[in-house]
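A lone chain, given as structure tokens: the form predicted on its own.
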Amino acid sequence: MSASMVENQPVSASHSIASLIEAGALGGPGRVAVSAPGRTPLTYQQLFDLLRRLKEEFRAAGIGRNDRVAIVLPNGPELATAFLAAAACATAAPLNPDYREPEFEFYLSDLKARALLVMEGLDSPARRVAEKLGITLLEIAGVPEQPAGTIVIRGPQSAGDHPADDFAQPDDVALLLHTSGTTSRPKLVPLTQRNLCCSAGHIAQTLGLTPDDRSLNMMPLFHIHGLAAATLASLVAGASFICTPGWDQGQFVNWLETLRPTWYSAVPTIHQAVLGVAKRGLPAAHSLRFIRSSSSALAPQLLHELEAAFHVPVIEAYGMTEAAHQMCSNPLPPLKRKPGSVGLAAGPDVAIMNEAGDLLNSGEIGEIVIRGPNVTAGYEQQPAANEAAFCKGWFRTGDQGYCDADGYVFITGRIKELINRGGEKIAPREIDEVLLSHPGVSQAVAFAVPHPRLGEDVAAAVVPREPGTLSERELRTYAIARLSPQKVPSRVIVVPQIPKGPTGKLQRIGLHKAFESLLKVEFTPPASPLEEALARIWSEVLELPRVGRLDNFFMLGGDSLLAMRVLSRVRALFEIELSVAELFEAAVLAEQAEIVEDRLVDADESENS
């Protein structure tokens, strides 16, 4: 029996992201699009109007329908109408501007891009990628002085044979993302214009949405979170949604007191964030309606204490790339919400299967799989990768759970070895290769560790060429200078073998408890009264009650958020600078002292000079 299937659904007439914008424009052509902090807003008329321009400016440089355009742009209003012409002119493909230059060069060469847009005045290894890969560039340069997200396209002219006229069409491909998969090589999701728009009036309708409703973005804008949920699924209501640089836990009150957004999407990483925000004060009356959650299971803790800070419903959902993102959603408030359940199908067809490709029953544990309009049809140029996927019509996800007699879905496990690290799905292959390039290096595993914030964290395990040769410190710089922050293990262990299973083949499933006592660091107390310093630094900004000098920030259930309140503190106490780079290269405790200290030495030289 299927999983509470959702059928006829009603989604969004408008099946392209030009007759979107379009239909907005007609039918409010002054209400508020697009909107930043400290901008005048942008209308649906003037999206429009600029959405037309910038098909002009495309095809100008050759840009044609199905042409491939990746972005590298920071998150903000810019990057926002920067995706929006891109995937209504020809084909999106945004990428975290974080990662490094090896990493570019895999994926602008498997994208087959055709053009890259960056900001005019910023350096990126991106540019420097493009150029020896033979890709056009072309760079956008913001207007200040008018409404939010106004750019222009600046780049050489080329005489294509693209109608000036033509948007792209409901079946072209309007966004490239790339999946993290089990094997080394990441698979390429293509989303046509009708995945995009069926999912985004899927959530519209989930949500509740109107042209009243302000959407407060603070997640990337080159994952498919931010680009359906907050993004699109507002253009589909009529409504607007309002574009942030990130999360910023110095700006997220004054966010709410002057912007008054009515809700906002984010991962659990986040909320965890701005609950820590909420308990030192929020406005006295404030806007939101709702809270939505996803990308990574949500605590039933988090859950209710974000519900008792801002007295409104929190909603848990559930989505993946492929499906154009949402699958499952809790409903809002008269109906039931479940704590722990991600929720109804709330777009796609939902139900669990067993290894037979058999349907189960409500209660009984198997893979989850789903089916609809916004599923995408398939990986590109990856026939094996397809045929695994697919399943008598219906895709598999890769999640283990089972729905019970309501119809909610609950997941249990993952079949696949992706590591969730707060919501950024990692292949654990990757990191496996590049350890495997360091020169002193024999075998490499990286697998999950659980992790009280971001749900699971990276760990490694490393078997040296020569015993002895290697230290963890060593690894992890190695691992920071070939990927991006999101993707470094926060412990690499050293150890003289790695379990195998029975085919001989390197176990990954389980090594955190195979490895728990290597992984786990007896308490040492600080040894100076540096590290006494930043102990306490530590132990308040995790709320711990106390901080060894051999204890790792990350594994202790640090992150990138409150890794930035941590470097906050250094520059108070110390006056020096550190960046989110040292912290975590060097994330021990007496690693960070050592680096404090010879910065403070550095200072008194300079000084005395």
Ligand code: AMP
Second form
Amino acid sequence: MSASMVENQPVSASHSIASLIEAGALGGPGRVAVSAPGRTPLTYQQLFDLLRRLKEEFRAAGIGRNDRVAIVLPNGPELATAFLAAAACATAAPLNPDYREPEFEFYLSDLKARALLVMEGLDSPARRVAEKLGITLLEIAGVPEQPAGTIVIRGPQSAGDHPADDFAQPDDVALLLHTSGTTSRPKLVPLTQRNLCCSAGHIAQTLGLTPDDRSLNMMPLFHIHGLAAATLASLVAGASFICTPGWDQGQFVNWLETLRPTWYSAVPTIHQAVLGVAKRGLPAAHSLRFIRSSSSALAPQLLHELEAAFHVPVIEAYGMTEAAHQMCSNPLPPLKRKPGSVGLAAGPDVAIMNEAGDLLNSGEIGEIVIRGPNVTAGYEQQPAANEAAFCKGWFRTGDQGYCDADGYVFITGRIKELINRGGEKIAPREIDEVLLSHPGVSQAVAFAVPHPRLGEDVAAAVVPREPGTLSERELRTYAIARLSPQKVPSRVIVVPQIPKGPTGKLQRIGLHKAFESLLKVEFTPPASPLEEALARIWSEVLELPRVGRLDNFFMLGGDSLLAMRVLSRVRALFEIELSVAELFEAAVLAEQAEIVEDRLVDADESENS
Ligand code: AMP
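Having displayed the form predicted on its own, please output the structure of the form predicted together with the named molecule.
Below, the chain from earlier opens the complete complex, with every other chain and molecule after it.
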């Protein structure tokens, strides 16, 4: 064993989602499993009864164990129970509802989905894609007067040959998620019931969860962080989780007061927003016991400020889809947490490996590798990727780092090509492909640029077929129509050529340095009273002393949460409606001013007509 390797004790837990919930139901008749703002809570017994009923409904629709059920639902208690039911009875594959049609086409066909669950009455491009691909459409209907997460499934009945068999078993695949692979398009990660339950057990153990705990989930339930940490770890402990639609700065304090969570886990961008709210005032006595951060690096400064605001420990953890989330975590007091470190091995064994496959000693930098019962057996139908990912029984994370003498892991860099935009992982190849499909583009490379709030943001460099034919705005608009918002590059620079790496391949890593001067925008003062008013809004929201007319909202540190604040101020000041999509499209101040101006003219005309 290498000195840098930290071995963990195995955690005992039920090894299927249905048995976790059944165990919770045996824990007591009134024990709450799921709650949501403004809803009656759902007990473990009610959740288990719901699972049994939904199993019958799935079987009646011809869906058996290991059949793949894609889920496209808004965040909330219905998504939580739909996920639990699909995972307990079949294989769940929750997808980001913001995906555009071409994205759904890729994900749904790659998944070989047997059925798609959507919300009744809610339009989604996923419906059209499912129809085209011959995937059975099942509609979910919520029952608002019933406890949180109560749903019924409506759809075609199919004779099928599935007996009304048991729930899924420990080695059945419970969850399929795509990861933004290393140099290729997203790959499918199968996670068994056992993988998920072990990971949830590790998290519950790290956090010392008990049935008295309540987690506040503001993370999307199509990503492993929200699924494993908030949801499944709570179920392992017989604790409850609160399902919200997502971060909402107007509601956060209300949720703290009325739902009294004992912890929450989120990405640093949400913590930053929480801190903004906390600085304006917190309830006199809040109920939080600790705060957990994962999925992207937590700046020590933010950790300290959060601890000072809430007077509770803030612990950073290191997670990954392939590990069913948690790999390392800082421990809770009285053990020591080290700001800047992702903590101790917290579930799987963790070690540092060199390129040759040898384990390194503490202090030596190499690739972080893991092994344990929570780790996937391998990507689906990707022999080459699996060959590269597994070495001597260890899984290579693609992250670079070292262990200190106390066993705390520090991440120092990344070997894989993904872009980590505030915790959202993006495969740059997907963006390249979309830009390359534009008829005027001959070469395109997406790359990461440092971002003050998100850690990394997405930019792209494009070489046109004919010089002078392409504009940044046109290319971003093209990308917006084909990519979900978090993947759209904040900047697309048009360049005569893109540097090549030593192997002759277009270079991706380090491209932000090569194009630093092009990405930089010289300050140009606002040129009209409207631009000045908008610049004032931006500088207040972004907390910047000045903003110029050519500045890009995202490059100045903006993100989708701050964009919502700009929108509400624009609405209040100009009394017009502007959508998030429009703000995304017009990321430059002068462009946004043009849209506001057009909207004001329209409003004037309709008033006078
Ligand atoms: P995902 O599969 O979306 O959970 O992304 C996994 C990747 O997120 C890891 O391989 C890391 O690159 C990154 N990551 C997760 N947690 C942290 C953290 N605490 N600090 C820095 N990077 C992190």
